[in-house]
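First comes one chain, alone, set out as structure tokens in the form predicted on its own.
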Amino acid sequence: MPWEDKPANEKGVIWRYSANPIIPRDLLSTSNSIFNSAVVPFGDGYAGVFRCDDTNRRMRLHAGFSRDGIHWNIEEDDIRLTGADAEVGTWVYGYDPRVVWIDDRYYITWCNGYHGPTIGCAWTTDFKTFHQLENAFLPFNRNGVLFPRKINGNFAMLSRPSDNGHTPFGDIFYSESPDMKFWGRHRHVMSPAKFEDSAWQCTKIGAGPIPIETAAGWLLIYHGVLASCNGFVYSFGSALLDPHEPWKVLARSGPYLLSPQKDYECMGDVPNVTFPCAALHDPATGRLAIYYGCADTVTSLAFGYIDEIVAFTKRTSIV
């Protein structure tokens, strides 16, 4: 998996890849920007579903492949979904995908356009043919993130209900489904923090990469938003969720793990955004590689060790 050792002068728990950004905005002939995308191990390397906004500024999803997780070949043609009921199968837009392997296939979730933003769902085995399922929830909803295994015998998903547009609020909720079609058992997970406790996440929050199962609970990397005098600022931190009842928060970092500080994070189509959507991890070494979108324009990598992030989450917890 991608990796770069921690620089000697790095003070944080995670650190940026020295060659960031790894995916430029114009990698495709028609791309205005490539960011907020999903990556998983696949075959001898990696595959992913990438948010590629085109030069019409339409939000599209494209498949991509890589041998090393750093250098990517992204398909010029966007993903065409098959098998959906005609009522929900008409493409409007799609963005901020996540991908996870469960049982015998890869499931993709994304923010899907259906009378407003909701959670679209599909599956694939080869990243060539994508079978669309029912939308998980009613509009308005974003940040649909599946757990990597069933919980209580059901598929489990985190999401962030909202209303239309980029509104200044949003809590994370948990839901279950027996079949990826009907969703219920909705449970509240966590709200934005109080400003005086943790200002970087006081406006709204949303789940990021697929949760990672650890001995301390489910490790969740999530984004948080501060409404500053210069607009929204997106940073990301970490939480630990109960292994059996993941709607119960065991710990939650007060300080952020990473915030917009580099030029490529602060300058772009949407300034001051670091938005995590995917992570690769190696259980043997505890290494973690986080893919994150920068300023809604390009894609970058950050690294860390799971044990150190878990310890950081517990040590700085505001729960």
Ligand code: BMA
Contents of the next structure:
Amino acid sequence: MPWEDKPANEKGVIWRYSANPIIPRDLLSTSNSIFNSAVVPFGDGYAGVFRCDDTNRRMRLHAGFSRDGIHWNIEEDDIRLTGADAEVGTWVYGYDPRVVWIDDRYYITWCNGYHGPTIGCAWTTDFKTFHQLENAFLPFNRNGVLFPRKINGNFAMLSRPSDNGHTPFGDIFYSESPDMKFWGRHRHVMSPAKFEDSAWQCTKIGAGPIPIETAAGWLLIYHGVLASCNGFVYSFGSALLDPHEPWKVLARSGPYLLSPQKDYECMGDVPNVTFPCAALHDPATGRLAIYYGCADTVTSLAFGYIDEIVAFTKRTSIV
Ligand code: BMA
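Could you present the same protein in the form predicted in complex with beta-D-mannopyranose, rather than the form predicted on its own shown above?
Whole complex next, starting from this chain.
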């Protein structure tokens, strides 16, 4: 998997790839921006679902492939979903995908336009044919993130009920489904932090990459938003969720892991946004590679060690 050792002068728990951003905004002939995207191991390399906003500024999803997880070939044509009930299968827009392998196939979730944003679901085995399922929830909802295995015998998903615009609020919730069609057992997970405790996450929060199972619980990387006088600022931090009842938060970082500080994070179509949607990890070494969108324009990588992020989460916890 992609990796670069921690620079000697790095003070943070995670560190940026020195060649960021890894995906330029104009990689495709029609792309205005490529960001907030999801990757997974696939074959002898990697595959992904990429958020590509086109030069009409329409939000589209494109499949992509890579040998090393750093250099990507992204399909010029956008993903055409198949098999959905005709009433929900009409494409309106799609953004902020996540991808996860569960049992025998890859599942994709994304923010899907259906009378406003909600959580779209599909599956694939080859990243060529994508079979659309029912939307998981009613509008309005964003940041639908599946757990990588069933919990209590059910598919399990985090999501963030929202509004139809640039939502100024947002808590993370947990839901279960026996069949990826009917969702219930909704549980509250966590709210934005108090401003005086952790301001980077005091306006709204949303799950990021697929949670990672560790001996200390589910490690969740999530984004948090500060409403500054210059607009929203998107940073990300970490939480540990109960292994059996993942709606129970065991620990939650007070400081962020990463916030918009580099030029490519602070300048772009939407300044001051770092938005993680995927992570690769290697159980043998504990290495973690986080893929995050920058300024709603390009895609970057950051690295860390899972055990160091777990220790940081516990050490700095605000719960
Ligand atoms: C959120 C989503 C993200 C985006 C962020 C900052 O509401 O739309 O895709 O990165 O706003 O614009």
